[in-house]
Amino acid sequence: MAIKAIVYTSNTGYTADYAKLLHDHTDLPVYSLEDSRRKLKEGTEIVYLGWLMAGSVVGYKEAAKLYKIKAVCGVCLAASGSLTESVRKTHSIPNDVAVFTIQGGFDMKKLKGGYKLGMMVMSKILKKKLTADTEENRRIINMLDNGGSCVSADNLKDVISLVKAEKSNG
């Protein structure tokens, strides 16, 4: 078997944005997680992109009882990468799943109800932590107080390689 398609579950559109720029270089077809459980088969397998909230991968553990997951992606403010096995640690992800972290964006306008809430409180705290001394700590700050996105192919380019080898080995 092999990958046969794209699932993810997008808050403010970032992540929405990686899923589409993965089908982009693979052509594997994409679906939020609702649209999924009636396109989809239970055990397809897929990749699973979903925004991560207080480390946790949103929509993973739902969709993990529907499909055989083969790669997940946490789509984060932090760095490409940096939260990997902080994110494979919270949801016991086996060792045979990829897991992958990608700087995505933040925008407070695009936030709605509690998550806007606790996000204003987390930009003042994060903030506070965050020195001004690196140029990833400065980028993230300034999503913070001005919103932004650094979503780019260059950030999926491991996602892109993994789907492609799994494309032709299946």
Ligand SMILES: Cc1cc2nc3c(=O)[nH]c(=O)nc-3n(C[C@H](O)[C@H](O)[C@H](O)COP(=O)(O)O)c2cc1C
The other form holds:
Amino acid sequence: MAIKAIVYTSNTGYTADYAKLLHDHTDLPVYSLEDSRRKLKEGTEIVYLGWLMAGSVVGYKEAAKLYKIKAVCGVCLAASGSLTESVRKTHSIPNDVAVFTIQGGFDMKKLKGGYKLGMMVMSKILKKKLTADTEENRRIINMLDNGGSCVSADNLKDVISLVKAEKSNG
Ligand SMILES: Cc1cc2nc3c(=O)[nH]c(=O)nc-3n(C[C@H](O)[C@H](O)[C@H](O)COP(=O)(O)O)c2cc1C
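Having gone through the form predicted alone, I am curious about the other one (the form predicted in complex with this ligand); can you provide its structure?
Zooming out: every chain and molecule, the one shown earlier first.
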């Protein structure tokens, strides 16, 4: 059974950037979860992308009620691939559904209200925990301090491959 559409939820735009990049590489239609309710038939097979908030993929639960999710992609601050197993566990995602976590971006200036307050606290905690001894950690510290985007086709390449294979499957 083939993936027919890309559905995403984004707060500050990085997940939306990945969803559009995936569209550029696969030609699948792309919808925000909100728009998809009006435009996409329930039960459609999709790949779902959502930003990571406190370990959960935002919108996953709702999307899973509406559609047949064939692959999930969590967009986060952490290094690509590092949260895959914890996301699978958090949402009890079955083994036949592919899970990816990829590094997005961060910009305190784009955050509002509770999200901003939460990240002001988290940023301090994270920076105490992360030692600047690896390139990966330095990249995260730099994003927390100055904002920045890690959105790239390279981070998305495994998702692109899977979606392309699934697309031509049906
Ligand atoms: C309130 C809040 C909680 C977050 N929690 C996590 C987290 O648990 N793990 C993580 O790696 N990134 C976390 N992030 C970072 C976002 O997932 C990251 O910035 C992502 O790229 C945002 O995507 P968006 O631009 O589509 O909203 C959090 C960000 C916010 C604002």
